[in-house]
Amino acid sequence: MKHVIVGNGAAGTTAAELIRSKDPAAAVTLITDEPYALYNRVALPRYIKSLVPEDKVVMRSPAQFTAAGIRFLPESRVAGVSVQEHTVLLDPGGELPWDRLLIATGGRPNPLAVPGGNAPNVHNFQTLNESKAILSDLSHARSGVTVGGSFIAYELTEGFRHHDVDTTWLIRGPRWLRRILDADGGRLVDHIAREHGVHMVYGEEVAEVTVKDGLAVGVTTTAGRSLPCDLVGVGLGLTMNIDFLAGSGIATHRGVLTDRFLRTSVPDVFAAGDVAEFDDVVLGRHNMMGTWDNALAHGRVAAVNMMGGEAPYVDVPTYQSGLFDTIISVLGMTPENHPDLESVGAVDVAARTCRKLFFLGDRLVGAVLIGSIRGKRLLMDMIRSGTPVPISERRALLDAR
């Protein structure tokens, strides 16, 4: 068997290494479009903070994969996809056969779109150069301007503080993840970045960065406000990356859409990560998760799949973040992803605490904890049972311990 993944990301990789494991016999290619063999994404902000060396970011080699027996092809480009012929297309040029493909493409970053946006110390956070190049800038920086209501905003602006870097964060909307929290949430965010030094700016966009000699000096906002900088992180959301599959055949909405077993409408044709529209059994319904823990639990599913087995995706998807000198704990379903949710919340600005729980019809489907996560193990149990919440007991779930 011929097994082609594209993208050697945590579900990618994953899913190569177990297709290897369980059938020593079968041929597996992993396709990138970086230099790099896999490296841990959810270490990137502690490296720019410069708590971890490189060498701990990086978790495999191309010599690890060769001793692996997995063909690794770096810098390589598919340009599309043929289900007819059963290959895909490499640009510049080039076809590979497959008997089975896995679509781990992820997202990318989308970039800052107004005059001087792409000036060199314009940066976007989510590869290892990226990475590299923003570390590079903060070792000289004074002040910096971020910009988005993201959680890759955020990790931008607790990197620069932590090097010192008078911030500005500027978010368009009215809070961060103005999707997720509601406005008593948003206060306890900005309380809790201010307190670290993060100079905030609500409903402003950025109209134009100022270029001298090359390099940004400066941003204006869409109110006028000027506002020097040495450099400008950028977190504006993900492209999912499915434009190599316009034709293909391939169902594709947001991202890949797929069933519970992650195969999409194309026999022989699967789907994990970040990239992945999933047929969620625990919510019923379509759903996307960009977190390592999700990619890492696609990529063995996808692989049992792709040898033949029949295991569908059955959990809750998490995601847990410091959020300066607290935390933050994203369960299951949010707004993010499907705003026809109902929720109920508490917020304690004075113990640095929130806690929103949200329900589609009568089930708990996600929640989100800031400053504690206590219960957080009842509360993922009833969103994956889907045990009914009747309405005059949810408010008691704040409490959950």
Ligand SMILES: Cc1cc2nc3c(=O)[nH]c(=O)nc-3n(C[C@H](O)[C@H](O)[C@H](O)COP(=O)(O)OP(=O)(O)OC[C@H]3O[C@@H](n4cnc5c(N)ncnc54)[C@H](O)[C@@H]3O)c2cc1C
Contents of the next structure:
Amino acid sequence: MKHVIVGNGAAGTTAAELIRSKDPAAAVTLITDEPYALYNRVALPRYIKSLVPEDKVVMRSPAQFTAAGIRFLPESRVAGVSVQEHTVLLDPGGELPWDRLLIATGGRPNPLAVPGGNAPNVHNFQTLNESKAILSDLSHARSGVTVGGSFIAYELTEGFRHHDVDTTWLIRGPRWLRRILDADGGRLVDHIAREHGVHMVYGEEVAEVTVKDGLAVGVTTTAGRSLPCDLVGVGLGLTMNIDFLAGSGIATHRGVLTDRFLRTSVPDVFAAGDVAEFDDVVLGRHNMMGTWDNALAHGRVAAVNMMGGEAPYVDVPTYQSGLFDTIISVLGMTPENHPDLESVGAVDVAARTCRKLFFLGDRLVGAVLIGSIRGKRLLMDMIRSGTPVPISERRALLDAR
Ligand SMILES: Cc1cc2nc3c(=O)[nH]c(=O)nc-3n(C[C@H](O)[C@H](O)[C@H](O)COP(=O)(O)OP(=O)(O)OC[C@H]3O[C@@H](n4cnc5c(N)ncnc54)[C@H](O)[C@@H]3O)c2cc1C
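The form predicted in complex with the ligand is what I want next, because the block you gave corresponds to the form predicted on its own; please supply it.
Okay, now the whole complex, with that chain kicking things off.
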């Protein structure tokens, strides 16, 4: 059986290794357009703070793949898929046949699409190479601008401040994570960021990057504000890597549509990780979740099903991250991807906590907890079990322990 896996992140690598360990006769090819074997994207924020070296970020070597019997093709882009011929088209050149195909291509960061936005010291933050370039610029930067209301924009801002770079954070909307937090939650995060020396600016975007001698030296905002800087960090969201599937017949929406078994609309073709828009059994609708644990779990489920099994993906995706000197935990579904969810929330600025719960009909389907993860286990259990919560009892759940 020939298994071809496109994308060597947490999802693709997990699937490749599991297939080879369960079926030593299987031919497994793992393809990536990056130059590296698996590395830990979650460790990149610590890497740009110089808290972990590169060799602790990298998790696999090409030699380990060879030893595991996995054919590894770095710096190779899959440019197209033929479901009739059962082949993928490689760039540069060549075709590869498959019996089972896994699409685990994740997303790519949206660029800063303004004049000057492609200067070499204007950085996205998704890959190890981008992180190396950021770290190199941070070593001599005195001032920086970060852009966006996303988790990545926050990670960049924290990274810049860690190096004592005077940092202005531009957020187009009224607050960070504007679809998830309400005004009070936004005020709390604003307060925490300012305590860490960040200059916060809302309601303005970058209109232009000023470039001198080939490098960005400042940005001008849509409100005419001029901000001199030595580097720019951009966190404007991800576009899923599905372009190469155009015309293939594999159904896509924001990502690759799958059922609960991570099977796509085409037999023998599967999708996993960030790029999979999967039928979420626990939450009862299609869902996407850009988290490391979700990618690992998807990789395992996809591998089982590519080998002929019938395992559904049944889990509540979670995400936990530092937030300057506190933490943020995200469980299940949020209005980021599902704007129709109802919510209740409570913020205590003095205690530096924010709790927000999300409901679909009478079910708790997600939560965001800042500052304290008290009650997380109970909330996870309730999301998993789908226990009905009458409207009159929603607020009481904010005190879950
Ligand atoms: C800076 C940063 C911090 C993060 N922090 C956290 C965190 O704290 N907690 C958490 O849970 N998650 C975090 N995440 C998210 C998490 O890292 C991702 O959800 C996870 O790594 C996704 O894995 P994946 O296997 O689905 O895809 P990816 O890791 O994106 O891998 C996909 C690979 O496929 C390649 N590819 C794409 N198209 C093609 C093609 N046509 N041909 C060949 N190769 C292709 C891509 O270049 C890439 O190498 C963070 C992400 C970043 C960038």
